[in-house]
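Taking the form predicted alone, here's one chain by itself in structure tokens.
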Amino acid sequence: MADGDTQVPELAFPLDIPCLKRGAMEGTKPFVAQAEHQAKLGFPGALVPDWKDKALAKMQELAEKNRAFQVYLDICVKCGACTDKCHYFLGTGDPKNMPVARQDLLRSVYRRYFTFAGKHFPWLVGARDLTEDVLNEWYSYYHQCSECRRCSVFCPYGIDTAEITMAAREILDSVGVGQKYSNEIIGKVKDIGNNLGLNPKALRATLEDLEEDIEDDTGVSVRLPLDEKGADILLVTPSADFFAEPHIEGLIGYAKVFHEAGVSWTLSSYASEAANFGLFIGSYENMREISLRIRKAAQDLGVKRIIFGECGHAWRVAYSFLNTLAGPWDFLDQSYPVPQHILEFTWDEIQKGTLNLDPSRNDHIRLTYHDSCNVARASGMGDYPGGQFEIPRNVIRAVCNNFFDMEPDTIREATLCCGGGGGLLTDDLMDLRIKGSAPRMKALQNVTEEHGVTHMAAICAICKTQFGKVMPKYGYEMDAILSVHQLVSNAIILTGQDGEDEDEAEDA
């Protein structure tokens, strides 16, 4: 469905339960990966002749290798706690987008072939045969899950629907039915080092242009170094930070913070991507290969620390899996977190008094904050529980005078997804993305009505890109979405910045 044909959902409130619309999203699916995209990832280029046997063998392999996956398939009691927790169900009304129903698309096949009752009495336990129609259904509905894990927060058994989605996508890849968007991007990272296919020469030119922009704006020379051996810090950030608004403004904010902190740092042209789409397709092997690029860059450059920029799922991979995927990291300075988030670094510098901040420079903004799913429900920050919620807000309050949270049941661990995560940020799914964003957009509209909020900040590259696309559908300008470090960049006064000495003299 074309973007202009999408009917924007009108919700009475963010968690408004819709009327059921059976089959509303049936057949909605992203483009299938071409053979060349599959080959780079080690997958067949098209549906293999013995696809059914291979799919069942892969399911068995995953159940044996990942105990949690098997437990999730076995223990669901259909209590209904998750049914209204998915933003895609709330936005589309399709009952197959209820988390429990989406899980059952795979669970029913698992029961048919891997449980006693399913083998002998399939009609009693909802077991069904694996057919090509079922495979197509998987491809459609498992690409209507952003792996946000909101449903898992409310499941009394802790079933992680994202794990089931990831497993389904891995099974599909293994029989030759991969998703073009995610698989093509993973191939670019393997070939060049980032999602955009930005080569080292183009990256260097981009960074030099940004250095000129900062100096023109402030009168201060702030460096964005690339491939500098012996630097203390390797910054690994999403490639969107090199390419588009508001991401670039966030990158400028990182550079200003590092400059004022007086630390030496560098980017890497070899590992110029924090994002790891191997997570989205459930492929440990591809996730590991991308992570190993970061390890090699850190070793080749001789850095002591690794800091990740604003990217939600990249921080999940880094925080939860990096040591398993690419460790040990014993060659780094163990007196610092391994890895560290840029917000942790910035908040530390604010607490130390290193940064000269003037929050009135953001007084034209009335702000709210979107907790990105992978940060909120799959990671942490700082050395205390809930740091992933408090540290971003602490930084925001230090640089912005007008901050207002959205409704409590739509933020923090219960945050609503942007609607474009989990490998769904592709234009062939725009109808789904607009509808899936409806709950978050309604919460934003409510805080706008109550407090006059004009902008929303986020620390995820996918969230920022998604909101820039869908916010105009809900009455906002596309630049109403901001990077948190864009706000930091606005507020920070660099040492020697043009005009500041005169201003301070006048104030005295």
Contents of the next structure:
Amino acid sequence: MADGDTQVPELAFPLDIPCLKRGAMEGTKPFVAQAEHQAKLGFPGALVPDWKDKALAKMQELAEKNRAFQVYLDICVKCGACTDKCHYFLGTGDPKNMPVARQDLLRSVYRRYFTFAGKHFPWLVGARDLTEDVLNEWYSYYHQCSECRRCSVFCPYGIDTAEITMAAREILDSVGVGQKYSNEIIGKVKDIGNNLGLNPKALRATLEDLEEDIEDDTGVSVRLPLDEKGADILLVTPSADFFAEPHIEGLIGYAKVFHEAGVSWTLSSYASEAANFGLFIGSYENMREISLRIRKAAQDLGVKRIIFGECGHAWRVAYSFLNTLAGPWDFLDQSYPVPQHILEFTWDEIQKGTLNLDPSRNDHIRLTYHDSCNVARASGMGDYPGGQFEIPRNVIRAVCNNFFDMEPDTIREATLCCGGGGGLLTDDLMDLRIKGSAPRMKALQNVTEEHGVTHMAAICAICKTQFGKVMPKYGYEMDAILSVHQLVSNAIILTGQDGEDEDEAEDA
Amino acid sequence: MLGTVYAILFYVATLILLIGVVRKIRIYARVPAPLKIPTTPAPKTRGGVVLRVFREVVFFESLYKSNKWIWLFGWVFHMALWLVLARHLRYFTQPVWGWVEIVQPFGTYAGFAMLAGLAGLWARRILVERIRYISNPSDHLMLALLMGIGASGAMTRFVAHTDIVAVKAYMLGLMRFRVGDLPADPTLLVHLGLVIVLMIVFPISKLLHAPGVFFSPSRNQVDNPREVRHVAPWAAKMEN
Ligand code: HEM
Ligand code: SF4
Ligand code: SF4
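Moving from the form predicted alone to the form predicted in complex with its partner chain:
Full assembly next; the chain just shown is listed first.
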């Protein structure tokens, strides 16, 4: 879809509630997966002839396998508290993007076939038959949800629309209607080990180039090891860190921190991807299969610890699910959490005083920080609730003198999605991505007006890519989005590096 | 005659309510939550989770964060509902329990608070475009039903005075499977009739939110996935 025709929403304030624009996003849908993409994941290649029975059978199965699905479909009281909480609703005004209305697309069918009221009094409780139109509507609106869980925070029962979206995508996949973007990428991970399809040789070459860059820059030789058996730490990071700005600057940051901490570490070419798109399509089996690659890599390389790089949904799968999907991790060193986040590691080192940091090297930046949804609302850091908000900010304050938070109702657990999460980071949804980012962008514009903020940092590969694309639409340079470890990288003075003679740290 | 008809209805409604709710609770308890999905930041201990759910059930904490008007009307309605229910215990106990005597005077006026809360919720459902959009006929009918119960109840006391002593004797009899006479008072019959309807629709409607809130994985799970493995029985089968 050409993003040239997108009307960039003008919001008066970040949480400005639009009037309902019925059908505004009706036609929006991502490309459908082809048979070859579907086959690798074990799904039918095209809509199966008996799709209706299959879909209902899948729904029944989900109700028996997943408590959230069953409870959430039953207990919503239609209080309306969530109706203004979704960034896609705020950005598009389409009422079907209100979380409860999104749930109702599926709940109406569940009621029709599985509840007494819906079977006998469908008109009373808004129950409807499953038809091909309904299936198309699901495909459209369940691909307008980034599974960000903002609605769950504000629902009196914690009803998480993301769970319903995942279930709907699972049902769609099971009848042969998959989304090309997510399913093609999962196939690549299974074939090659990462979302990009970067083979081990190319990966090694990339890492060697980076080592040269760092040495040219600092005069210090910092290693980026690959497949080194016997290393203590396995670093699993999103593959965007290997090739795109500003991600790659973050990877350089991790390498510098490991170097200064004096630990031995390695990347793995077999598990060269932290991202796990199995989450987006709600597929336990696919999520597990991808997670098991990390287990195998850890065992083959004989590491003692696993650390994850900056990525939001990957951290959810790592923190919340990895132990369940691919544990137990009894062969790793139990004195560290399994897995650990790179920010937990860096913050520990900062507290120990192993890093020589000069925050003035980031003085050309006036910074704000974007809490990524999956870190904020679906995982944790450190050993206390809310560590996922404090630890990144602690690190940022240690490396950057000018830090300003956005408005309180747009950060931390109430953070607004970047607009590109949950498997929507694809060009065919660009219009939706631009509109969905409007609330976040407005909050950013507000700190720019108030505090002259020039840059925003994030710890998620999807957020960084999405912001690089959409920030220009809202009056920012595309390099105004930074990795947190890029700021660390700027500020760190390596042992043996002549700190004073360095030219101004580059700002991206 | 009237006494017998209402007795049958009460027995049937009680059975439907009990069996229906117990069945649903068993389903909620049995269906596994395959992954840890608490909405974070979440408590790291069982005790912390108990407190979290307590705050949701008693104070509607998340709703308070979400929308002050819905919170105000909803919270007033529910708390008044509990007071009213507590007050009604006096018609089912002999002698009346001490604490029921104490809430009695509050319970009487809580009826009005309940009606006010319901009216506020209904007004929002009609006036706020977003909430009107998500409402089905059943959502309006539920509010009508509860307001009908509240209004007819208040009328038996403040408008068309009912012989409450006779009603109590009838209820105490029903509890001992002895069917007595029910005063043929139209407001009372409407009040009791609507309560019977409420009992019957409870297990097949959104009123399941009352037991359901305790089973919501995003609220009742401990945030300790790195420390404790959490494998559903059906998922464990994949491991070998
Ligand atoms: C554990 C006990 C309960 C809890 C925690 C609870 C909580 C809530 C909450 C948070 C809401 C949303 C806010 C609102 O609209 O009021 C709600 C709605 C509602 N509750 Fe409850 N509730 C409980 C028991 C009950 C019972 C026993 C009834 C009725 C017999 C009831 C009837 C309703 C109705 C009708 C609504 C929808 C109101 C509307 O249409 O806006 N609740 N409940
Ligand atoms: S806040 Fe929760 S209960 Fe209320 S309408 Fe939304 S999903 Fe339903
Ligand atoms: S999970 Fe996020 S994107 Fe999906 S409906 Fe809820 S608020 Fe909207």
